[in-house]
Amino acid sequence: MRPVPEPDELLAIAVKIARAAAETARRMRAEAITEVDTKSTATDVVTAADRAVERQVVGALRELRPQDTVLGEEYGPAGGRGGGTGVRWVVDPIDGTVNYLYGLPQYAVSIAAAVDGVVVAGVVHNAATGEEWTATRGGGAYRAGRRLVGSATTRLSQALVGTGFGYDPARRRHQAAVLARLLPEVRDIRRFGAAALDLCMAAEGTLDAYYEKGLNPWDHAAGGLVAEEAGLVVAGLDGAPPGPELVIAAPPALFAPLHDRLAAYDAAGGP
């Protein structure tokens, strides 16, 4: 087994690949979106660009780190060649596909590196704007050279909270019911449509907090590390790790009150 590289080395690889992948996404959208298909429902689009960008990312990782494994949104898990290294790359080629389809500037390439199951490096690159967030475990989170520290808001009633919704109508009904109960207790709600970017905005304090049900590992692996390294608590309900049941990201002062309300309103329940 090859020695595991340091998080900074893994981050450098992720950043290089994410920037090139973001350029491909931008170019393909400029040339025209083709081969629109669907995943779970007719409103959950996946484009040729998703697939092309993921193939590019996986191909680049294969050249640089051929023995590592990869988990991608479009093509699932892929094993490394030869002996394992303990490194697994978690890739969302275009997070915010509907935004991408409509030309809204909120879609990103997200790449995280996990060692023995623990994410140690991650980058989220907004392909529309060029904004980029990075983090290494224990090394902090950054955007444009500025270390991120999250929001200083301490009262939930003053918090701007980000969230997202699934594409299944039954799940949306449940999420809407949760939101209807939460909305009077916060400053306001924002829904931007890209979980990785939502987490990064919470990390920099553009959002005070964020929660969502139904996220997959590629949705929150890199963005979750950015938020965590900015000092936010990133978790599920009742001490559970963040996962498909629920992801909450908030500064410590906001996490407990937001968590308790989401638990009371059954945010992790429903379909």
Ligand code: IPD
The other form holds:
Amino acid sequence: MRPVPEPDELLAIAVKIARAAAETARRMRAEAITEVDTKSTATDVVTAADRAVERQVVGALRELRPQDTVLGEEYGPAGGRGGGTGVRWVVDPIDGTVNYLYGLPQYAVSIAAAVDGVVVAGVVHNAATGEEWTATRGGGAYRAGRRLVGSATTRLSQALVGTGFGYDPARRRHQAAVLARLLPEVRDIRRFGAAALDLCMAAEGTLDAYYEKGLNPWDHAAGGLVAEEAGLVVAGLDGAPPGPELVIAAPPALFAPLHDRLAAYDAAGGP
Ligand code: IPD
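Instead of the form predicted alone shown above, give the structure for the form predicted in complex with D-MYO-inositol-1-phosphate (IPD), please.
So here's everything in the complex, that chain up top.
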């Protein structure tokens, strides 16, 4: 078995591939958006670009790291040829597909590397603006050479909180009910439409905190590491790891009050 590369080496691979993938997404959008299909519900869209970008990313990973496994949003798990390296890549080719469709500049390529199930490196690259956030486990989170430390806000009533909604109408009904109770207790709410970017915004303090139910691993693998490495607590309810039930990302001072409200409002419940 080959030795597992250091997080820095995995990050360098992820960054190189994410930049090329973002270029493809941008170019395909400039040319034309084609093949707009739906997935789980009529509002859950996938474009030809989502698929092409994922194929490009998986192809590049296969070249550079043929033995690793890949989990991608559009094509699911793609096994490595030999397996056994312990490295799994978690890929969202275009997070924020609805923004991509409408030309809103909030869509990103998200690539994370997990070793034995623990994310150790991640990049989130906003394909519309070129902004890029990176992190390695234990090595900090960065954008444009600046180390990220999250928001210094300590009161929930002063916190600008990001969130998002799933595509299933029943889930949205529950999420709206939770939001209706939380909204009067915070400064305001933002819904930008790309979970990976929301997590990076929380990491750099342009959002004070973020939460969402129903995220898939590719939505939060890279952005979650960026937030964690910026000093945020990234977790579910009652010490659970971040996952489909709930992802909360907040600086330590905001985490407990936000967590307790979300628990009281049953944010992890519903469909
Ligand atoms: C979605 C976005 C959105 C979030 C949804 C995700 P997609 O990912 O991240 O912000 O609210 O939960 O599914 O479909 O654009 O890759």
